[in-house]
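We begin with a single chain expressed as structure tokens, specifically the form predicted alone.
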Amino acid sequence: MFTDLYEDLINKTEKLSLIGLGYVGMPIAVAFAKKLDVIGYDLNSSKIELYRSGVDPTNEVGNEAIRESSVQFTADESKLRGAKFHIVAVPTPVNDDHTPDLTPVKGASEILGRNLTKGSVVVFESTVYPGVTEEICVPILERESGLKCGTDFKIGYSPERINPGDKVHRLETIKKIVSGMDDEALDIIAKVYELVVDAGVYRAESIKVAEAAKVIENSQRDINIAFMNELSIIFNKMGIDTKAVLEAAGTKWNFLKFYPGLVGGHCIGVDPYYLTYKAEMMGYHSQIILAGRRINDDMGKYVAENCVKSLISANKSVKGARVAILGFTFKENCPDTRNTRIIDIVNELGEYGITPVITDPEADSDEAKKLYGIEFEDMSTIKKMDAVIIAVAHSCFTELTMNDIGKMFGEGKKVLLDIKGLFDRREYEKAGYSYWRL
């Protein structure tokens, strides 16, 4: 039942299905679209019109590369029944307690089901803690569909790594990590993958441990830059320079180069949580893990703190200070808002009295408004500042002159707190500014 799989879809006998179209599913689709016949689910109907209509709101592939796919998009889950191999690519997100949420997984779990077919193979992309594969998801496939696994379909994982706004490390550029209930499954995935990842397929020995792999590649990065988070606050306190010194300890050939800074997103601030919560359920409390995640959650206030430390040494009042942030996405030249720890920044101010405004010309600004009931100013009407707070280092901001930030300030000592560290600082500070960074 399952052994001519492979061959249907590269004869176009049969067809692929992504369920999610956001930052990871709508690449994934695109991709294999040029190879096989594709069906690209999602339940945003709004979403789905725009693709057909050409437009590609996440700005990962392009509005060209949307309208010359042939990906059949659709928020019709009854037209999931015409594929035989389906990628689950949903977001997992946490809870305001910081427990997993699950219910993305578990919903898109129930549409497929609803739709599935006998001798169907399902894989799972999302990022999840060690089980919830098996023990989550495939009982509900079972229950929606009336079907067994392992005898009616298969399933597997394989951990998504693409970067959102990064256009070097591509789909098709990273290794994809693949696994499979069995060898059959396994090896099935690993074909199919291999016909659009150019870097090539690493066969996982279980899903287990595709799971698992996924989940600590975020905690890695999210310890490492909680390190760097608070040596910033040491060396601030020290009044040295943190990115001096990482330039310095940098030409050591094997010393890390991570970088401070504010951690949002659906990955690195999301994952760590996952798999401390399933380490909880065992019975161990994470230390290292859990200690680094309070670090990185509080960054955002300790940039509110100190620009009003900025301001009060620059002999102005707290109190109503006009302040503009530059940039509100959760990462550079990225348009997502979702997740971004820049709200942290406005709400530590509003704590102080203080409203900022905000430009973002790169970020969704109906999601900003939908999600944080914020609304974007043109940068062009920046002016009259008692400080400027560059948060986010999209291109177009890194391209600004010392007298493009000028003009946006009023009068008296100009506070700049530049937290990705993209200006010459002693330039800056040569010029009268005061000048912060983490």
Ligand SMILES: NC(=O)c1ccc[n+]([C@@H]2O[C@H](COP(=O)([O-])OP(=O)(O)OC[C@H]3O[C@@H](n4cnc5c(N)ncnc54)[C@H](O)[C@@H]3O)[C@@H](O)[C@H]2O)c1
Given for the second form:
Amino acid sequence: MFTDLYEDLINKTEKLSLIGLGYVGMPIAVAFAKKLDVIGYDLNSSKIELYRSGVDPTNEVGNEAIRESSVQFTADESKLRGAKFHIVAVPTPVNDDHTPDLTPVKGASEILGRNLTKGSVVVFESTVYPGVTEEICVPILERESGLKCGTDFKIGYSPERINPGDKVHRLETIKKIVSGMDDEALDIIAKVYELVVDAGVYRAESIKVAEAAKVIENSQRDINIAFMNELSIIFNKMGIDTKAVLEAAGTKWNFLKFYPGLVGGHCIGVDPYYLTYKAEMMGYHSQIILAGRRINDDMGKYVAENCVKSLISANKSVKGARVAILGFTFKENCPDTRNTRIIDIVNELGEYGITPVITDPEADSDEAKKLYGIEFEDMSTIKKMDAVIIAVAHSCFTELTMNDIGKMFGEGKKVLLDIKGLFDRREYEKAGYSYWRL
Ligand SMILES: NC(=O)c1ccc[n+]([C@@H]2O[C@H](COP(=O)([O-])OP(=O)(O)OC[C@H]3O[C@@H](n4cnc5c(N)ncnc54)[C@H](O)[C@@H]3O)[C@@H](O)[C@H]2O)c1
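Could you please show the structure of the form predicted together with this ligand, as a counterpart to the form predicted alone just displayed?
In what comes next, the whole complex appears, and the chain from above leads the way.
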């Protein structure tokens, strides 16, 4: 029943579907549509309308690629019946108490289950803890479809490694881990992904191995960044510039290149909680992973406190101080503001009676308004500031000259917080600035 699926997809007698067309699902759909017939389903019908009108709100593939793509965008779940190879790429956020929120994954499994036909292969791409695919998704698929996993349909898992805003590391150029419930499923899944991933695939030995591999990739980054943040706190107390220390230490061949910073978004700051949740269920209380999370989650507050200290040393009154924040997204050159930790700086400054002005030409301003009630100012209106916090390394900020930055300030000492260390500390200090960075 499954033996001809690959050929049927190539010959376009069968279709591939994407369930969830966000930062991950959309580029996959567009890439596969160059080779296969693709149905792109999302339950958000306004997003589907945008795609149909040729707009890419994620900026991952661009409007032109969407307009030219043959993906059949739909918000009608029954269209999924027309496909035999399904890829699920729905969000996997955490709840306020940091436990996994599997509502979208379960919801997508229900929708797909209701529309699953015999002979299908289902691949989950959402980042999860080991066991979610087989222990949570499969029972839902079986219940909703009335079909049996292993005989009527097969499953696999292939984690996504794309990096929004990164035009070098793309779906096509990153080696992709694939896994399947048995050799037959693995073979089909590997061959299908090989159609679009030029860098090739890595066949993991089981679905759980593939799930675990993804979740530790991001946990490893989180822990390493937490270590850098801890160093930054220590060196700040000692009056030593962390960036200078890291540059010096980085001359050793095996010193890892990580930098301090805010850890936001819906991957690095979230995925570790999936792993620690599952560990907790197994009776193990994580120590290193959760310690890293705590440090990283507190960095926004730490930046705001240092802004206040810098204002005080510059003889400026704190309450009502005019502070500008440049950048609001969770990472550079990307419009995504979900789970941005810049909001922690905003909230903490609010505790000191400061309402910062925020500018971000890259950010999705509608999303920021909806999620945080924040309205951005145009960068040209940033003037007469007491302090400026450069929070995100968007290209439009890295290109700023000292002259551009100087024009943003009013009377008195210019207090500059360059969180990402974009500028030359010594030059700014020489020019009389109060300069601070992580
Ligand atoms: N964005 C990244 O950088 C990245 C990288 C690697 C892995 N991931 C993982 O990939 C997964 C998807 O992330 P994303 O960034 O694309 O999320 P996203 O929020 O950008 O997109 C998810 C899409 O799924 C849709 N959706 C939600 N529930 C649905 C349902 N029941 N049926 C159909 N559609 C549904 C949403 O409307 C949205 O359009 C997550 O598990 C994430 O952790 C993301």
